[in-house]
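Okay, so here's just one chain, in structure tokens, the form predicted on its own.
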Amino acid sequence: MRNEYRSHYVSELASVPEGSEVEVAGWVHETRNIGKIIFLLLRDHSGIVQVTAKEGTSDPQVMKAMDLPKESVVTIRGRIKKNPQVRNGFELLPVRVIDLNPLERSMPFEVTGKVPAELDVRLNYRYVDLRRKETTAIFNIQSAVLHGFRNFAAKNGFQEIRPPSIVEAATEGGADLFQIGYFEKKAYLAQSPQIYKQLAVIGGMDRVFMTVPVFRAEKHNTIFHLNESTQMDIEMGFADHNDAIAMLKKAFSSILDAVLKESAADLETLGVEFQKSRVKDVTYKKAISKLAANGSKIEFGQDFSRDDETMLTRLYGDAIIVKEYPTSIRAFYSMPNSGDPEVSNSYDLIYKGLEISSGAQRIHKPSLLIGALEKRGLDPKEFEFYINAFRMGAPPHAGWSLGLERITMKLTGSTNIRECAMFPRDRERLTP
């Protein structure tokens, strides 16, 4: 669609008849001046096209205007000419070149990737790093993940809600909260939307989903953690953990379908191949028994280490749901199993050696909830608002959350989760 700066994206030019005049806009990816011929590669978000000017056939002013540094932002008008020797099978013969905003500073690193740059340097200039085809591919895939999640939610009758990110007190207990000033009060950034999706179900919405930021003030410095991350959550009423696990499998399948359908070229750019994985189920007790038989030191009541999660993938396959974790190591609101209260109706999805999702059936009876809080040394009075909600007709319910950056990390083959957050927040980074 023509506007002031372009008539076509690069990806649309293949269908334009030879000799047609078009206008494209983007960035100068590469230039090469060999005297009587100047080559310029123009890049937009959809691809790259070669622009070729020759002495004797091109306007000298146009050739002069093509003498631009890399990453200059330009609009170019030209005629389509078939040329089987260049990329795409055609080139653009320019009739007008306009530098829309002359560069005032040199680029902090080579966008083409010919000279590798450190991750921290790229994150310092993320707005430039996003021009790299590899970085673009990561966020194209992440967009497909979100599409897959929302498609799943729409097909299965979930209603989207938007909970707040500012809370009066810890929603899950614990002290890893960011405190903020809220007028004359103390407040915190939410570490989880848990309470709000439960309240929505108690309010009769029955099935809800959300995509929200969460904040954890944990002082870690790892390749797997962020202090602000994005969760894709569901909660469903009149359901137990088995119902929620079935929905988790559907969501995971929908996400993989979307990535394979929408982002095949991006996976190729990153050199990543994967096939849809059948999700296997195993109980926590069976999982630790098998881990122990293969050399792990894990014992009942301990959570999996990173090495354990990697080993579980090797033993069971790329995608595994571990269920019935010990009640003592799960969130206080996880429902104890009716047949064995030592374990809870909780579960995690581990994909390619990394936990990407966690969930449970929730305690919906006030007396059980008070007992669970007291066992963990928490004062039920501090959770009175939460408990009161269950005194007013709360149905059985269950849900889970999927970590957007974590699943993106595994689908893209990234080695650091900061690659998968557009503007990551970790212990040191607050800009850009």
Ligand code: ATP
Contents of the next structure:
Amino acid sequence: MRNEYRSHYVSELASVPEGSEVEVAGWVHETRNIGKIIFLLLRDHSGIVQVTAKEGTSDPQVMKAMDLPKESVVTIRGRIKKNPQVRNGFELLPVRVIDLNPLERSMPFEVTGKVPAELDVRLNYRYVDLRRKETTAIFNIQSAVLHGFRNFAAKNGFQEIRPPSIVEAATEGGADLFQIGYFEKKAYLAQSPQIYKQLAVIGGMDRVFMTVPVFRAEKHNTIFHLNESTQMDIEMGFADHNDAIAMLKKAFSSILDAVLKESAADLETLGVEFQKSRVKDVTYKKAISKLAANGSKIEFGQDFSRDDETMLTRLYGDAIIVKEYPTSIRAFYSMPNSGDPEVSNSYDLIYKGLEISSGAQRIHKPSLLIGALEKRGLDPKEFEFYINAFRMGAPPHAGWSLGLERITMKLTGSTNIRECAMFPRDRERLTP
Ligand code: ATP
Ligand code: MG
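Alternative state: the form predicted together with adenosine-5'-triphosphate (ATP), after the form predicted on its own:
What follows is the whole complex; the chain from before opens it.
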């Protein structure tokens, strides 16, 4: 696309005949001035091209204009010249160089990665950090994850919905909420779209999906938790946990396919290799007895520790669905199993030792729901709006939620979830 600044992206130059004049726009990645010759590497989002000016051949004005600090934004017009010594096999001989916005400050760190920078500094200047190829690769992969999820949804008849993020009350109890002022009232930022996707299914939409921000005022700073994260969610009507688990496996497979297909180069940039692992399922009861046999102290009624999750990976492989957790440790709305009410029709997907998804068949019977609330010491009166929804034709239903940053973390080999949120929110960080 030709405009005022460019005629081609760098990646398009390979097919341009030698001698043609082109215009590229981007950042000065590197420069090298060896007196009679100046090399400048221009980087745009598609690649890097070498621009070479030589005393005697290039216009002296152009030579002067090439003397730019790294990360200057420029548009350069030049002629394509074959050169087998250059990595793309050609270079650009400049005829015009324009600095579009001279730098006013020095760079906080090296975009080329020659000098490693601390995560905190990179996050403070995320707009600079995004120019690093490793950071670009992470967000390319994240975009492929979202494509994979949407492909799955489209193929399996899920309709996209937009639940609200401002809610009147907690839907799950437990997790801490962010309170906000809402005109004369108090309101909260939603910790999950749970209730709204259920209402959509009760409303007759058989299968719904959504990608939504969720907000959790978790006070602890961990490498696995953000205070604002993104969930990829589904809910389906006339379904139990096994139906939803089958869909979770399909979604996971579709996401891995999309990443392998769209982001092979990004995986290479990050030095990550992965095979499409088969997802194994195991019941909670079987899993804890196997863990116990391998030295874990876990007992029925306890959640897996991080060490347990790591051990599960060793025992069962990279991708495991653990199902039928004890009813007492799951959200109150999880359906108790009809054959064994001590456990619920709930499940988690653990990938490379980290929980990336949770789900359950939901209780759709008001009396059961009231009992479940009371058992947890919660007042059913405070959940009246929710319970009433099950009194006017609510079918059995089930669903799950997949954490976008968590799955991105595991697919990119990142050690801190903040790497996988473009502008992460944690206890300390509200900017940029
Ligand atoms: P955990 O026990 O690991 O804190 P959770 O069980 O409280 O997570 P769920 O309510 O099951 O989380 O949320 C669904 C999914 O959303 C999780 O499986 C995870 O992938 C992701 N997720 C949950 N909380 C966070 C968070 N604070 N930061 C990033 N991702 C999160
Ligand atoms: Mg969970």
